[in-house]
Amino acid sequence: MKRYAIVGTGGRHAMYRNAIVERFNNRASLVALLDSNAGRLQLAAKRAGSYAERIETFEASDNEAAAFDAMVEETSPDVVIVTSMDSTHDRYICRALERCDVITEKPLTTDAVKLQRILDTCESTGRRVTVAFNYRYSPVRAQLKELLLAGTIGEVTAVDFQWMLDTRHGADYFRRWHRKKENSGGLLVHKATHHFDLVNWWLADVPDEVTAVGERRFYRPEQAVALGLAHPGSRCTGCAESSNCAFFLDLDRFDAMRRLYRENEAYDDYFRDRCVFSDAIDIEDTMHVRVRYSRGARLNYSLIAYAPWEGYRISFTGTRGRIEHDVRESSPAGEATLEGESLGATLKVYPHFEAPWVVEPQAASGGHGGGDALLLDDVFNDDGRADPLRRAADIRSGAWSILVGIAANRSIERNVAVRPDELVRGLSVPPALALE
């Protein structure tokens, strides 16, 4: 039985939580829990039922590498996984690696230089990271990855990817720590991570060469001036335009968000509700970026987090022919709700010269349009059976995915083109990325 220790026990380590205790008890035990925020680390280990009596919780918010350390020493996990805040992966990934192995959300760390010190530590340790990129088990993606491998368009010489966050889930990254680049890395790192990996394992390629330009053009106190929000506060709780405001997030209506986040302000400060329209936000809401791959072709990518509907759109263009590939996640104000991603999904082929034919999406249900459960089957299964599609993500993958987002701040700053390869020393191409 394989012992497991999480650290960070925000909204996004239920997933590991609940797999461990339910799912895979037979093979999994949770042996501790850390946090900065003693309420949240207290919440987390009631809501692992009855299996709560064996979990050792350790509170991080004074002396975090002491807490962490005895986490270690008197719980002995064989694995961490990290579902902290993404600044602070570098700091958990590197010290675990001293004693174990490591499963960490996305994205790895959130600029070069930790990035560099997780590699450095993972090479000299000679440990195992898992980087946890669900959407590459989503079964509809999985079937592009089937297309493009079979070489049903020839070889793949541009990709078109339009993502589109809409004004729920979108504005929700203005509202939390994601907000501040020296936490999240902005959007470009911590939401695109997923998007430069998918198209990193689709083409089976490193990108050689990043371009970018963005800006904070929604999000901003100008915005609330246009929507007619005179007086909007710091933060949605007793904010003086609650009423008129579309953004408006009561944390008292929703029992999950009042019980992680509400009920535990007073442990760390930590507001959940701030305001999408301050101007203490400095992360981007409008992006565009190219990327050259090392086999020659070229990625056009934008990603705008206030869009009326989410989802995305890609187009992969070949020698052959061309796949396009679109998902709608959400739907506009008075159309019909879509019950699940893979209604939404379209997967065409066009090939030259020949009638185009349609791929029925698999059916798919769950979270990252049914990636979420696959991929822990893969984590805690850990049978060592082949993948012909390689989704498993190691260290190498989520730091390739990274070095784009990585390079497009550094190109968005600078006004230069980034070779992602000079970021960092050290990185070789994983099997996952390189074709044979």
Ligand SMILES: NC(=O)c1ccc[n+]([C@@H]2O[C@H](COP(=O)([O-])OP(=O)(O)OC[C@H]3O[C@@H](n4cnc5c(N)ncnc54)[C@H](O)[C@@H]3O)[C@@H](O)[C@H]2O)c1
Given for the second form:
Amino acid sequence: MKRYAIVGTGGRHAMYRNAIVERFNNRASLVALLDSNAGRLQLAAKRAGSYAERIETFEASDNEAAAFDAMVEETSPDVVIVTSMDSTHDRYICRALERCDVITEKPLTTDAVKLQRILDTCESTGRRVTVAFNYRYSPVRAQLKELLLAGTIGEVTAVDFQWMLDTRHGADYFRRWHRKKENSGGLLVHKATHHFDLVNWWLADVPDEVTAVGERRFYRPEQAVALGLAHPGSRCTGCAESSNCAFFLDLDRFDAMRRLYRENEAYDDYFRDRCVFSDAIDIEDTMHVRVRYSRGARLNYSLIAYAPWEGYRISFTGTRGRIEHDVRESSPAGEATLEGESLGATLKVYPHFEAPWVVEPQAASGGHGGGDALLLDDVFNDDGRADPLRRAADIRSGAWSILVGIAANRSIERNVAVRPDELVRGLSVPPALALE
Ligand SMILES: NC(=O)c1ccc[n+]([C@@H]2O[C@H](COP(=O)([O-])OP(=O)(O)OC[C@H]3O[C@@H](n4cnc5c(N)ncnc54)[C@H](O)[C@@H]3O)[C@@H](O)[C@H]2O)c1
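May I ask for the structure of the form predicted together with the ligand now, the form predicted on its own having been displayed?
After this comes the whole thing, all chains and molecules, with the earlier chain placed first.
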């Protein structure tokens, strides 16, 4: 029976908590929870139902290091799962590695200095960090990986990747801690870590040079004025414009949000509904990145956080043809779906000089295109079975993916091309990012 502790008891931790307490309770046991917010911490324990009596809780509001050390001392976890705010990951990962293995949510961390510290600690302790890249596990993405691995379109030379976040999910990043680069690394790290990991993994290659531009064009005070919102408040709760604003979020209306965030504001002033048009935001909402890969493929990537529908379009062009893959995930209130359009995925192959063909996407259910459930199977079954697609991601995959975003942030700041491999020392290439 492996003993697990979870650090960070916000929205995401519930997936791991429930998996241990319910699906995998024959092989895993949850021994501890830790959070800086006493209210969310107690709520998390309560939600474990009758299992709660087996869980110790540790509050990390004043002395985070002492609380963490007490947790590992008293409960001896075999694995610490890190699901706290991004900018805190490095501290918990490094502290945990002194005692045990780690599973961390993406992004591994938010900047190059923190990444170096994690890489060094991993090296000196010889322990394992798994990065929970659930997107790799979505069945249609595995089908695409198989097509590329089989050489269906020859050597890939060009990738065009557009990711759209819609005005519901995309806006959410501008309401909470993600809106500050010091907390999240910006969307090129926080969100695009998934996307850059997918391209690294699909191509089985590592990035060589990154250039980027990024701006905030929508979630800013000028847009509130353009929308006729003359008096936006600092948050939705109590805002004079609540009845006029399409971005109004009523925390009290949604039971889950009320209980998780609204009722625990007094502990730490974490307001889940800050105004999306605030001048205090310092992350970009409109980003364009170019990446040259080590074997010569070029990636053109864009991330827009205020699209009318959410999903992505990607094409791979190679020396023997082209693959196109689209996913339409959602559309707030359905307004952006034209007749004949539907949510879901498509995968098409266009070989040179031959008839194109369609690959039927495998059915998937559950969060993140079916990726969450399959990731959990892999993480908690941990039976050493070989996966030909190498979906389990170690610290090196986590690092190579955030390095694209970190390099892109630097390129935006300094208007220069940045080599990701020069941002840290001692990072090798894992088998998942290399050809056989
Ligand atoms: N893989 C995915 O698809 C996916 C989806 C959602 C979130 N995530 C990741 O999960 C993590 C948590 O995100 P979330 O949506 O649950 O956010 P959240 O805001 O709901 O929860 C974050 C939690 O961290 C706690 N926290 C903040 N500072 C802390 C500190 N110093 N010590 C201990 N706890 C601290 C907060 O109190 C809060 O409970 C993030 O890293 C995020 O990127 C991944």
